Structure formats: structure tokens, C-alpha cells
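Okay, so here's just one chain, in C-alpha cells, the form predicted on its own.
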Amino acid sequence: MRVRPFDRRDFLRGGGAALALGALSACASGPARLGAAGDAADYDPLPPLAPIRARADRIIAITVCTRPFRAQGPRIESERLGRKTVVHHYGHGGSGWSLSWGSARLAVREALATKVGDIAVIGCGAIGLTSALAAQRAGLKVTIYARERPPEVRSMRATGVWSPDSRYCTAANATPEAIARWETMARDSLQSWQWLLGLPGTPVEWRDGYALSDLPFGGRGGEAPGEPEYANLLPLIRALWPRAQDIPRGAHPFPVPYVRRYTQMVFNISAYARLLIDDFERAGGRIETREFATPGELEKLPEKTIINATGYGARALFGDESVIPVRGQIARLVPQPEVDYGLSYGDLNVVPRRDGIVVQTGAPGDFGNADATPDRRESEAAVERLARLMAALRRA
């Protein structure tokens, strides 16, 4: 079984949807593709929009995330380190925050099959903390071993939206075995994003936002320069949330003939950080602060079997080329509680997250790109277009 390459714009054309961003261990990104709209005729009616303050001087926050992409996707394996056991868990490109539980539920299985008690995870990102909090409702005692911990961890400048196959693997790696442990982790994942929905901080909520275009939607484009075919994986579970909807015209305030309003999940990440951190804690989990140069370094901890959750960072630890950085950056503007909307038009995506409205554009030559320096102008510019949006929709 193969399945179709991802098309990067066929998302906004045909399915409509977000961008996500994020970062070492869960630096979403790509469009989530969330299928075709039901009839034009068949559409709930838009509620007032509160136009977004869109100004340069409102950016309080420009991150950069190098996302973790691997063709074959996500490396969970364990391996033999002299008398420990590693399991690697990494590699999930824009995929982290989006599979990690599901994802942490297979490494926390490699690390049973070990039998022993206390473990040891390595990162405090996404995966990490997830692997840690998975192990122990497992019944194991963990402790996980970080340079770094929210909000330092480069998984906290994520875009924060449910995109599970956003640069997951390469279309022509979607072979039988990788599908079928997407979509098992793809599933148990979004189960488990339910029952963080109604908590103290809102950590998870859903969101309606709104693709526009000034094409019709259905067409097709490609990859962004330099990018690979991507798997296009979501018709696989696309029936588990709610389908796409096309606004006919004079049914919406935008400034461009084309209209789809999608449902998305998003994650309110410093709310979801430091729930995460209080429930290990709580569990008994410790967090002590200690940098790796090398595998054999791993040979000191005192625990047996380690979960490797190092996210890009395992590309220097263990020599993992197969990780390639994927750059992506995102601006956040001062939150406005009254914006409960996405946008996404061409390149520019909105995300509106409790601690600020996201903005995020892509750039040529992100692929393959290392660099985490935050590039001003790019923000300032996606800003820009955006208040160009905003005015056309207060003339409506």
C-alpha cells in the first residue's frame, strides 16, 4: 500500500487548514489537511470576527524551531549501549506535539520489554515529557535528564496545532509498516488530546478557522522549494473530526472570492508545559539538569534502560544524519482574548493561542536550514499582510 504524496497547498485548495510550527522535538508544521468540504449550500453561519490588531509594534515574541525531520520517519528502536538499553524515540518532524502520546506509548513498550523498574529520559521537550509521564502510568519510576526544560526547550516554539503527518515521512517511505503505525499512534493521541479538553489553563481546545484563497479550492501545487514529497496521510482518520465547510460569497467578511472554514485542535503550549512538568512531578518524577556530549556519557546514569528523547538534538549525540532541521519561525502578538479564529491564506497562517496570536510564514530554504536566528523582517512582513486582511475586513 502507498499513499498519494502530500501536497503542501493542496491543503488550502482542497481541504483548508492550519499551519504548525514548532520545535526540536515537535516543531509542527505543514498544512493539516482536513479533507474536502461538504456542499457549498450546507454551511453554518460565521459569527462577528473581531478584527486582529496587527502591528508590528504588538510582536512580543519571534521563535525559531528547528523541526527534526527524518524520510523514514520517527526512529523508535532500541539498541544495545554497552550494558544500558536505549530506546530511541525521535524524529518526528512537524509531527511531535501532535503523535506524542501515541508515539510515547511504543517507547514506553520497548522499555517494558527491559524489566526493570527505573528508567531514565533523556529531553524535556514534547516527546520526552510525554515519554516520562507514559512510562510511569506504565508503573515505572522515572527520572529524565535535560540541558535544558520548558519554556528553554526548543518543542515550546511550536505553532501548536494538531498536524500528525505534517513532515512525518516522505511519500516514498509510506510503506505498509510506517502507515500503519502512524495511524496507531495518530489515533491513540488524538484520544488522548480529548480528555485534556476543559482543563484549569484550557491546555487543549478546538478552534474553527478559515482558509482563503483567490483560486477556487481543489487545485493543486507542490512542495515548497527544496522540500521532498511528503506522505499525505489524514484520509486515513480524516472522519474523526469535523469535515471542512465552504462560505459561499456574501456569507463572509474576507477579501477574496474563496472561503473554507476548517475545525482544528490547538494547543495552548506554556498551559500544556507546565501541566506536564506538575503531573510528573506530582507522580514522583524528578528532573535533573545534566548535558550529553556523547553516547558513552549515557554509561554513567545509574539507570539501566534510557529513553533517548533528544528530539534534532540526536543528530550530534548519536550521529544520526538521517535527522535533517526543517527551520520554521513564528511571531506572537499580544493576545486578544476576543480573536477565537485561524487564518490561513497562501503562506501566512494565524493560530490564535491564549499567550498570543501566532504568525507564522514559510521561507525558501528552511529545508536542510540549522539556523535558529530569529529573522525580524520575515516576521514584520507576515504582520503586515496580515493588517492588510484585518483592514479589508473592518470595511465589510
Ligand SMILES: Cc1cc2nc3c(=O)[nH]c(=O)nc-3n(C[C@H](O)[C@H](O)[C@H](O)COP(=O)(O)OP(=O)(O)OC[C@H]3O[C@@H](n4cnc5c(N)ncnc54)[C@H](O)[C@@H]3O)c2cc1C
Second form
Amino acid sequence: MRVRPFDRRDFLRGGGAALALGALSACASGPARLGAAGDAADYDPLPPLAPIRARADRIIAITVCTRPFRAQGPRIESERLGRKTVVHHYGHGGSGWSLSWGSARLAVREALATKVGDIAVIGCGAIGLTSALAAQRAGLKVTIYARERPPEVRSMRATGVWSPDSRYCTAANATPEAIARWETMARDSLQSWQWLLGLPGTPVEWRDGYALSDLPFGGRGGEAPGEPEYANLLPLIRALWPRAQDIPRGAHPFPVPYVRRYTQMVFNISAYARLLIDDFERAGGRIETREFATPGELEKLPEKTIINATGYGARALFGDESVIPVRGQIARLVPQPEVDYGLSYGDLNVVPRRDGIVVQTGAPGDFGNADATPDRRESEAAVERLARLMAALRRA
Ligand SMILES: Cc1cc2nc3c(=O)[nH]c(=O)nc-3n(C[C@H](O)[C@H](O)[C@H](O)COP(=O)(O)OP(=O)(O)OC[C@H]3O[C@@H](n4cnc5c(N)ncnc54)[C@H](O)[C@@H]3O)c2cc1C
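What does the same protein look like in the form predicted in complex with the ligand, given that the last one was the form predicted on its own?
Complete assembly follows, chain above in first position.
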């Protein structure tokens, strides 16, 4: 079977690694997203690529997460709840890690407007932790209350790449205000991430990856079956990181004619989550395990201002049915430090994380699917496809 060129929408389902790949026209997807590859002769030669030991028995974890998607984009606004102010901060779809810093600063601005010195943050995922840290940096005393904390939170099951417009909002909801808010968050976040490079444990790093295709890059794709058309926001900031490069035939070892190199930011989520918690606690923050069944229970907290960073949990806690689950599964293979590149081939997405090589595919019916049960066959099939690619790489 010939695998069609890299498809943006499919790749977004895979967590959005494609977002690092290139500029695109407003309605184009897939290979067009790789479009800004520049002069074909202008590419950096490939280093030797260590083969990935892609075998089902090397799968060390299979996890499923539900992206907390809202058609209108994340909810960041204050609401009065009895004598409390709740700053809602949830619904970041497939871009929660990526946008977390910029988004946290918007939520903290709301909290600061209430003129209190102590606040509560409900939730200890990507959004809760960064909200708590941003609040501390703004001079507030913070307590996190959460049912789960890392490694149990859903955020820990993400792919771990810079994917700032992945399932952020639908195209129909991309109003000028929504776009401007996204751009503010994305630019702010991208800058914040750069201060996390080069730290012990490598919480964040830039990596190269290779998009493989049997057909020329270019053309249009669509969303994954059953998914709405998402806003395509990346072109607004695409110039902020390295452009993609076309690698000519004969200059790469892959068993496909078309190869495009991208450069992407990778989040090594285990080390990064630990860093966030350490920083929070070192600055005097406290995490309390607590589950809230109703908004009324929040009123019993001592803090008058509460940031609600419950992610998909906001749907049950606040009865907010605008939060739609979008299922996604990843498998992690035993880490191979020598593997320093990512791959994409059709809907197969591989990310070279330090805490395991992530192998991800999308599956039909992910949209609206809250089932968090891992499907081992899905991951094994993805690893088998990767194994076939690696066999060809070894022969090259
Ligand atoms: C397969 C997959 C891959 C992804 N890949 C990426 C990626 O590469 N890059 C990226 O930027 N994003 C990615 N995402 C999206 C990202 O993971 C989410 O946007 C992000 O995790 C949302 O974080 P959160 O803190 O809002 O939610 P969560 O991590 O779910 O945290 C919610 C917190 O609230 C607590 N909570 C919930 N309800 C209650 C309650 N009633 N009482 C008390 N506590 C409660 C929970 O215990 C938890 O602590 C991916 C998502 C999936 C599914």
C-alpha cells in the first residue's frame, strides 16, 4: 500500500508533532503544511540514524488520554460562586502542554484582579501546575487541591511535543478575538519553553524528525473522520522556529521517495512534571489530595479565589458539556538514548522522548470518545509498521 503524504489532520490526531513542520495556507492540510521547505538543494546533511528497536515486547506502557476539547477554545474567565471567585481555566484540547505558560498567565491575571494574597488551584495537570507556578511568580500564595497528581493525571499521557494549535478550537469559532488570544498564548508559551532548555534531566529539547511519504508533498487533506474542521492557526507564528527541509532521494536512508525534515520541541514529560512540582513546592506551594463532587464543595475552601484547572474533569464537576473528550493512545518503547530523531509516516507518529520512544496512531471514532481503556492491538500494529520501516533503514 502506498502511504499518502503526511496529512496534517491525521498528524494532529497524533498529538500535533506535525505542527513543527511548516507553513500552510489557510485551508490546506497535510503535506501543504510542510510547504515552507525552501530550496530543495538547501538542506543540512543527515547524520547517521540509529535504528529504533521496534518490537512489541519492548512496549513498556500503553496509555490513553482524553483531550479536553471545546469548540470555542479553552474557557478562561471568572465566575462568581457564592462568596468565591472561580477562574475557569480548562478545555485546552490537544495543545494543553504547549500553551500552558501563556494560558496560565491569562488565568492568573484574572485571579490577581480579585486582589487576594492566597489562591487555590483545583487540578494538578499541565494547566493546574503552570497556573500555580505563574501565580506564585506573581506573588500569590498557592495551594493545589486535586484528585490526582503526576504521574496519575491525564496530562502525563500526552505525546509531548510543541503542538500549539492542535484541536484548539473549530474553524467556525476562530473569531478575531479567539485568534488574537491564541496568538498571545502561543508566543508567550514558546518563549517560556526556551528557558527550560539545557536543564538537568532534559525536561525540554529540540529534536529533528522526518516526515516520510510515498507521494509528493503538497495538496490538501482533511480532518480525521468524524472530527470538525479545526482552526488552522499555526501560520501566524510559524516563522518562530526552523523551517522544514526537503531531503533529496539518495541523501536519506528511508524506503520512500519523499522525505521532509522538521525540527520540533519535545517535552520529556516525566522529568518536566517532576521539575514543575519541585519548583512549586520549593516556592512554598502545597498539594492536597481532594476530590470535589459539586461546585458547592469549592465554597468550603478557605481561599476566596479559585482557579479551576480540572481539564476534562470540568465536564462532570461543572456540568459543562461543551468539553468534548477526544481519545488518544500512545505506546512507549524502552528508551534508546541513541535515537534522537522523530518520524511520521501516514498516521504513524514517533517521538524520541527520554522516558520512552512514543509510538502513536489515531483510530477512527476518537472524537467524543471518553473510553480510556488501552487497546494493545492498536499499539502493536503501530509498532509493527515502525519495525518494517526500521528493517528498510538497516538495509540502506
Ligand atoms: C494522546 C494525547 C496526546 C497529546 N499530546 C499533546 C502534546 O504533544 N502536546 C500538547 O501540548 N498537548 C497534548 N495533548 C493535550 C494535553 O495532554 C491536554 O491539553 C492537557 O493534558 C490538559 O491538561 P489539564 O491540566 O487541563 O488536564 P488534566 O491533566 O486532566 O488535569 C486535571 C486535573 O484536575 C483534577 N480534577 C479533575 N476533576 C476533579 C475533581 N472533581 N476534583 C478534584 N480534582 C479534579 C485531576 O485530578 C487533575 O489533577 C495530548 C492529549 C492526548 C489525549
